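Take a look at this single chain in structure tokens; it is the form predicted on its own.
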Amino acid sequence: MTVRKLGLALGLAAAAGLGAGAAQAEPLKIGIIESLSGSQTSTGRLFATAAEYVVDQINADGGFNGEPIEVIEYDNAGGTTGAADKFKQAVADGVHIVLQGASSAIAGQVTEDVRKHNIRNPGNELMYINLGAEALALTGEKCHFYQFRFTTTAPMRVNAMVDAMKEAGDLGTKVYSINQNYSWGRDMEDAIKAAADRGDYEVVDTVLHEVNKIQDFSPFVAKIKDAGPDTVMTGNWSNDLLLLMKAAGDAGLDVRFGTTFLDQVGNIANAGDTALGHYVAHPYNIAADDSDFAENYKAATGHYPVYIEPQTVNAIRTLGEALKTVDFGGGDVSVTEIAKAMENASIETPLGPITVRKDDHQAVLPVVVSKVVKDPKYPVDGTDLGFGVVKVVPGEDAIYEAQESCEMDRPS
């Protein structure tokens, strides 16, 4: 566990003025329960870096409740057991808000821990901000008042991708669905089937496979080839995406891929020219942002914002806007009041506004559809490849109806 009072030097300068009348101020504590060791470390570290980037700015502006916001990192070691253990530690440390993003399975553990804690401890609630876990169940049957999600879901990504690929003439009339056999992959398969009429295509076949256990995708590629699709849509990530695309390239499979995580760091470096011309639907593309955010982020962190970092920045920026509307006068922090403020918070981004839907606490945010091109303005992974913007879908067009399974009990 590491503890940081981010922007401490600047924060202390500001707190010196604030602290004169607020000696007993309770600092807001944010716990990042993320994969900070193991195979998903690179992704977990990106969530933490992006969150701390914004908290640093809030602290530089004076912090909150008369104190710098504290950020405490907890390593869940990439598993639900580790997340449950670290959640208990976070509670013991007095954390008010939990951040997490990598893995819907871990998100399910964290949000359930938060829900149970709040039932057992009225008046001492915690809030969970989901930065990247996209399983629909999290804002469906698992929804609750103290959980907020600031990333997309399968319907948001698939619908945007279908619209953009159809408009570009790259979708075709036959689509093959291949996904990982867990909540996210099943959500993707459902979304691909549901979008068939929207895209005027036939789903020629579907397959669900084990997660990150398959080393040779050639048998799957052979089945895809037999089905004769124009486009293969997949929510696969990490090695499952790379090995699938590599096997397709080795077999000379002439299809277009419509993906959701091709922008994960390292994917383009591994795929090389095999990735050229394939699509990704994601919450952000640096090439679509004409503000100074990218350069400021690089100055602070040493690299341009990538993958899940921008959505994390936007989530914490929204929290920052919510904090501006509550005032605890240097006394105790009320998480319930912060959660109520989050429902009404919004931010403007160069890609469009981001708001929170009260029905299920799903963020309404833009979706960008991009295509891998050569010699872009912002090359990735040390290659000459990057993501060219095809279409930016506004949040109000990308969002779907709240699920009926979300039955949210609201505090009075």
Given for the second form:
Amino acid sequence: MTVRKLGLALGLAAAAGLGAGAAQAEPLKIGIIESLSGSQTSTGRLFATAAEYVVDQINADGGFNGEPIEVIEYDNAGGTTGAADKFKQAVADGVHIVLQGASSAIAGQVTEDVRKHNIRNPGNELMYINLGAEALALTGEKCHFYQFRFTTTAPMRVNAMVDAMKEAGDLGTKVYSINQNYSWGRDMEDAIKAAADRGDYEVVDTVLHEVNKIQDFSPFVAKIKDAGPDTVMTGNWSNDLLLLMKAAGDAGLDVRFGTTFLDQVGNIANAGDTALGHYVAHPYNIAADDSDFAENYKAATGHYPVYIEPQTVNAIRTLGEALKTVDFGGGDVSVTEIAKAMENASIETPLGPITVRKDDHQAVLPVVVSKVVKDPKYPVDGTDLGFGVVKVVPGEDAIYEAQESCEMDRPS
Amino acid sequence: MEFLIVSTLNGVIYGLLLFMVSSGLTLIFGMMGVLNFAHASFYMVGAYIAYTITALVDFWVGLLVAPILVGLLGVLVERYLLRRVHEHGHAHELLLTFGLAFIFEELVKLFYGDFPVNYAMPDYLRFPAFTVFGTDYPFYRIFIGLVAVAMFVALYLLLSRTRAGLVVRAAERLPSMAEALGHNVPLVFMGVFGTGAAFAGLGGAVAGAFFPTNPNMALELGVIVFVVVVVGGLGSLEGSLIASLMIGLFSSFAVGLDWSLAGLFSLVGLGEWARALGGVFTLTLSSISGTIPFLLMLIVLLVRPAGLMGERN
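Could you drop in the structure for the form predicted in complex with its partner chain? We only have the form predicted on its own so far.
Complete assembly follows, chain above in first position.
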């Protein structure tokens, strides 16, 4: 929350207090525990910006429970220990809903903290909305009633990508899988192997490498060349994706990349023409959205919604819909009631509806497959390149079966 | 054969890049005894300055100006920060430079944003130098290697063959004696620190056009650069060259080798058993290639604590 907004909130609170001893409504407090410093700032800041954009709109429409919704930012400094510390602080500050998204490792910490807190404090629960952490375990063995995930997972992205690339005739018959050696990369590798029949291809080789430790990907490119694939599929993000693509481009390797995070800000600027023709499967592409969302967002924040911003906006909009169906009459906020309302909430987006699956609280949302093209509707990173829509896969087709490992205790 | 040649090429060039960044650190430590944690930050600042100048004027002007400006920055850091804490010993110097690294990172984010910037080599440098076994070998990688070799030769000659080098070495060994002989020791130190920073700046300007230039680049390379200096022997220029090349080659070869403990066990007929156990037994060498430098550092520290070419072995 900015100082100005804090001042406004305090001012409003003071004004309400002066109102001849009127009963004080409990404002809904949202805590964003995100990487606002350190190496993941570029992503963490986007989550916060997009979430606050929607909360500002809800507040402009009258807020919730007779009060404006308060947003408090907590910097987890990019680590799980930081997140655990800031979670305690958020609890002390009386936060009801926690938002986070920039790392599956941190998400694992936050969701466990929330679960334990709720066991120890019945009647005083917290809710966690996962905006971007995609590890399957979060809606598998780690799932619980107070956690909701509003982004895709590896099978959703890979299945959509395979379908779209096959339809476009760009998939080929040999696929190489290179991924980062942690939960996300392993999920991706499993999904790429599992989709082989669907896409009618053979996985020629798979490689897992360390996250953000490799400066020189040319040895990996030599290995890819040996295997002779038509398409390289990777869940790599940030430097690991850029370095891989650049090394492949410099070596003159004639392969198509199927990626999941190519739309991260700065990637296209850095990869340049090397990125042309490569694919990305992502939860949203504003080029497929003919509403005025993109312009409104730009007017409020100064830039078009990019990367993980649209999915964050959709997550908080869904929360807003859920809030419309509960009424605490200006009294105490019950997080359990909000969580129950979330299960039934849905929104319409120009790309299709978004709903929440009750079994594991995974959002059922459309997946867009895009391709880097010249002179698109929305150029990115100050280049003449951007993401052209190849296929929009509706939520019900993109979703995978709920994992059996999810055993959810529901409040009565 | 193809694997051997391609891996060697890749490894040598990556090693030379590592040397380019770590040479300045080695120089500063060898001559001043200061372990500069902010060294990789100078590398980052060099890349950002070169990016700015390339956008305004020209790529080559950027390569020329970036080391000069970063060198000046180094001089300022030495004169107004490091010198003040020098008398309190190494711990203070270390903490100061450690803090500086974070400040540089946040400052870069403040001016250039959180995202990678579009710093790229000019198009006329973007061509394959030659083709090995059907793979283009980018000219720019060779260019990076050449700059690193030139840096090594220049530094080596400067320190071992010139009067300036003699004074610098004297100032490090016996500062009071050098001072008594009429040499301005603080000025010498300032010069050494500035030169070390300038070398990092040049490294950033050259490598930043090939690798992504982003606010995390110092963090990413910072650790590995320390490994180079430790493996090579603190302060030894030759040592850090050897260590850089070793790390480059080891990482490069490791990627191509799908060796695992299970493979080792299968030599004695226990392969199936080891594979069934999974975990560490099926971990392939390629999936831990980024850890090889640290493994190398551990071994070197155990066997030769002062590093390969360190003086106190």
